[in-house]
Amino acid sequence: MWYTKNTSEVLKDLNVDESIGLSTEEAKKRIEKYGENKLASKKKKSIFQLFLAQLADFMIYILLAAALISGIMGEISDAIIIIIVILVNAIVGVVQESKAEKALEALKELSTPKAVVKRNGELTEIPSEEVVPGDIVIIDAGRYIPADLRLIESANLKMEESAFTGESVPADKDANVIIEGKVGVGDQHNMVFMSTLATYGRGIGVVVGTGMDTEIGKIAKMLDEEVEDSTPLQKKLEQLGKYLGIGSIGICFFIFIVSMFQKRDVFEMLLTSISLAVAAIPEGLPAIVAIVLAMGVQRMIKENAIIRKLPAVETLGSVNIICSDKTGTLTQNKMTVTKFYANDKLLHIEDLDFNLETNKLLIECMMLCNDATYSESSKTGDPTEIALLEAGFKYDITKDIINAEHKRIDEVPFDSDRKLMSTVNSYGQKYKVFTKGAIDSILKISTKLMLNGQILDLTENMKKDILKAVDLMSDDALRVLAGAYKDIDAPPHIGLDEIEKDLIFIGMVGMIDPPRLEVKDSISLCKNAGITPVMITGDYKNTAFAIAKELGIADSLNQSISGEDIDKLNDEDFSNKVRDLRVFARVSPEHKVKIVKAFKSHGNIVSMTGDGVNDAPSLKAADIGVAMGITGTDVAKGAADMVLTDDNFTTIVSAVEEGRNIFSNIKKSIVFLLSCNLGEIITLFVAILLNWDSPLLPIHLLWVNLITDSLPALALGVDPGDKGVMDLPPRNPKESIFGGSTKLMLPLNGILIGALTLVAFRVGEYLYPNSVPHARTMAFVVLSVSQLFYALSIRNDRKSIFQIGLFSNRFLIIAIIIGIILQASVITITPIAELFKVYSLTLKDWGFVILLSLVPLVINELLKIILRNKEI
């Protein structure tokens, strides 16, 4: 029981020194020793499994009856064509579900929670999976626990373990605890475990149970879930099958009893009923759009995002508002110390002179209050941290020699609300309380003010005169921190009021992080998609603006608003105010809450970024959460429907133009599906009604729904991206899928498909008046042959096929070509044609199919040129 043994202990037993950690060559035979850091997942289901799973089908199972029905009464080609039917199709279903799977867990091993560890003597943060024990972990705010660990050093620790103990109220953490006798997890007051969450202070401790063998995966061991991930579109489509279902058997049970009437073959239009039904559901459409949707998040992982939740690439299409942070995402998060400001002068920081007394101390503060590490080849911590301490790097003041000479005794860390972080540290016999953070409240806690070596009383001359300081640097765009400090003769131990009071104010530094330079592009591409731009940040309203503009995200000083006005604003004044407004500066976590739910009380889809443990509410607020992915927490991270690897704001506008084109991928493989299987109900139906001879056999609608609803409508799925899908405005998400042309398109083109079959059965009928199944062939040939032609005008609803490359699409072609090619197969084969009960066609014949199949493709094409004359 590890909380029963002191720190020493605890490090002798794991064999590992505190300020060394493992080496890399000891964490690799620990992890062979005790295998990877992850809890033990689900048996994956076996190929044959999966195989099992595409035949448990209704439609599935209708077949098979038919195919056994046919083979007692003796059709065996029948029987062997349904057989043949029902493998491929689940061949098909195998292959797309598995790419899907691998996907997914593609997705998942690239959003792994980090852990920042001790190896070789350096932080390094490595996969959470790669941790061992015995390695020495680092934990701040915002941070999920990688395993389980005995903690060496704590301060202000607090964690959040309600999945073990039920409680809602952080538990307090202290390392320097020894607990006697067993207790329960609760009471474990120097322990803190795998999953849970780090919600104030920092502390570090070494790792003494990893995986399986961890509190948690006791948990996992009784626990053996399976969810399941189905986006509102796929839910909509498992809809609309169950809708296309019905009203198909009731066509087809329709169609069997006019038949009967007519006094057809029972058994021949049985079979033709079932098959008509089988051929009208587009029941490899869910697979279709599984697939498009895993590749599309797939794509989206080499461009930096990962898709967190499926039905996020749904609502990118539709985004019309993206909240940004500034800082990083905006910006190239690199930020530098230019100014600073003591003994009431503006300098610039190669001018800092290390010898007066207030300049050091300022530096002093602005290093010793504060969590980064800085060297040569190694940075860790906040950009804002790592900065002050590159700017005391410069005068050859490293933080471990500034450390080793005044250690911290006490700390206060930094939170939103306070916006100051303080910390205790040693000088001589006697100590320091520095305290940093933003200008107005260091000077709500200062009395003083040190001038040129000397303590002065703070005035409010003196505060004015340091705001027009501030002022002059946010119009530079920099972002302003402030010092301040007091000296005590003991460790206070006491509480947070009695450290941050009566502090005497040092100076300021101001510094840039430079705006990123492919953003500008990003930002203009948003405006013409119709996506409007806003910034949020904690800078000064003044920074923010000048950053915004620059960037060209507001124009105005009047587009801009602090947190503290915000406060002013009720509820509906603020909602009012908002549309107006596209900066957003000194705001909190809470005010993000505010600012989503008031761009969304106008019917907008709103995007909006974080990386704080505060940021939480407000992901989840928004339509599209965002997280940062090097600078975000673990609790940022699993809030959010997208992690940004890259924190750049071009890789959400990136996302949001993938977004809609998969959308615009599904919707083209739906219409032409749909499209396809009413040209084949309208063809039966009209010749049943009209008392001709069948037009069609049972493995024809087989067959063709074989060759046209797998590979052509899955290459459209995966349809290169429009590059003007940017010019278009964003997707109403309340808009049916059905809505704009494709109400009209839709019917069209099922009307002329089967139109088109029909004309061609009744001049095989005028030409071979003797010759039913050479009828039959010719319209067999048009009814597959014009789906797969109608496959290249789907692929835009304005432009063109020559507008957007004829062969800019090589699957879609390759999926055409051997469509034809295995229609042409089954008509000149002889023994596949004598299964088929088809006619080898002569070359009349083929040009006369072929001009035929062409009309769909012409039509449309046609139509798109009025539409696109109307438009101008």
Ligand code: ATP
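Switching forms now, from the form predicted alone to the form predicted together with adenosine-5'-triphosphate, please provide the structure.
Since only the chain itself is given, any partners or molecules it might have are not part of what comes next.
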């Protein structure tokens, strides 16, 4: 039992040196021995199972019945074709589904937590699955624990272990205790367990169990949270599919009854009705939507955005407020100290005289109360802290040396609510508390001030002078960090309350963090697209505003507010005021929830970024929670809908653009499928009502369904993004997909396709009075080819096919060519033509049917011209 041993015994048993960690070769050997660090998961469906699942569908049963009836009636060719249709449908379904599945899996993999381990003497981040027994793992607040660990170092470490203990209050952990006898998981205070979460403090542990050998593995409790992966649109479509199904079956039934009164052939009409029902129900639609979503999500990964929850893709297209953190997202997070304030003087950092006691103490405070590392070759940790070490390095002070001289005895980690961090360091026989943090927080806990080596009472006037200096620095967009200290005789064993009080103010440093170069353009793109960018930051108001102004987020200081002022307003007043605000400064994570709610109360669709442990509530409250991939904690990532792998604001804007395009592509596929299906219904419905010969045979319907519902519909779904999509306002999420011009264009095109097919049939009958099959062939070709051409004009409802580039969607062009070749083959290759009971058309016939087939395309293009002219 690892918890009964002391740390050196544990390290010896696991054969690892704490300061070096495992070597790459040793880790390789161990992974072979112990296996990957993951819990056994559910088995995946095989291709064959997927195939069978495709067949378990109501429509397929009907088709099978139709094939059976045809076979019994001696219509073997019909039966064969129906079977082929079923098989091809199922194969297309399997391909689509497995593609969508793969994309989702890739996503899951990308969003699995990583672990920071020491290997070959260096800290590296590796996928949790590669962690092996003996690995030295670094634990920070906000990180999930990758395996079972015996702690070897801990500082105020608290763990959320409710999965084991049911206890929602985080458990305190301590590397130095040794426990005797056998105790339960909840009492193993020197151990931390796989899948639990560090909520506070930090620590280092050595891996003692991985994969199924962990506590969580033992109870085989899968924490594999089920990701909700059908989007609101998918749900709506499912509903719509049902209605359409019932509607089409109703119409087909009606056609069948009418044809019985007309004394038509029962068997043929039964088959026609069934085929029409099959053709009319857009059964391929859910698969197409899924695949378009999945492919869009893949594209987003390449643009550094990982979608964790599929519904987010859709919501992205409606986002009209983007709330963004400042540091690292809008700025580069590359800090450099440029100014300092001490002894009542604001100077350039180059002018710092290290011989002055106050200056020396300021640098010591900033370097000792610091968790980063800095050498010329490697830097790790928070960029704010790295900048402080870099400033000291210029005076030849390195953290290692100063740390060895003044050992750290205790610490209170930084958190963005307090905006402070403290350490207790030894100074000879005595100790010093060092606290650094936001100037307002430091002033609140300081009672004295060091001036030219003397300790004076901190008066209101002095505070005013300090704040003047702060304003001077922050108006230059500098981030200000203050330092304070106090001498103590013995280190207190109490935390926060005793440490962070009655401090002596030393001074401040100001550091520059330049805006990201590309962000300015993204901000103007946002504004153009009807999206309001908003800055949310823990930083000082003037610093935040200076940067917001430079980036074009705000233009007047009135548009900014501080957390303190937010607290003074009640929810209603804040909600009224929020419309005019663009910069929220000195906010803590709880304010973020308030901000999201206030914006949402006006019907806005809000996206919010976050990285810390406490950001989870605001990420959840937002319509789109966005977590930082590099600096973000696992908690923030877990709560988010989207993770940015480059922490960049520009990525959010690209994701919104992609979201808009995905939605519009899905819409194109749907409108295409439904108008084509409507065309098929109209053709038969009208012909039967008018007591004409049936213009299409059942197999014709099935065939047309096969060539138009598959490739062209899919090709529309992957239409290249429309460059003008960010010139339009965000989509109103309440507006139906059939709103706007669609409610007119969809039926119009359905009627047009149906009418043209009937025209082809009647003209055929007129030209060839004794040959119904000849007329049918013409109708058959017009029905399929007109749909193929029509697909071209759906690509954009304003711009002409030439404006968007006739060949800019290669897939669609290929799909159309394949469709036409297949259609021509069915008609011209004799054995197949016999199967389809069609005639080879004459050149003149071809000319005629092609002309007719072009009509929907031409009419749609003409309508677009009218619409465009109306807009001018």
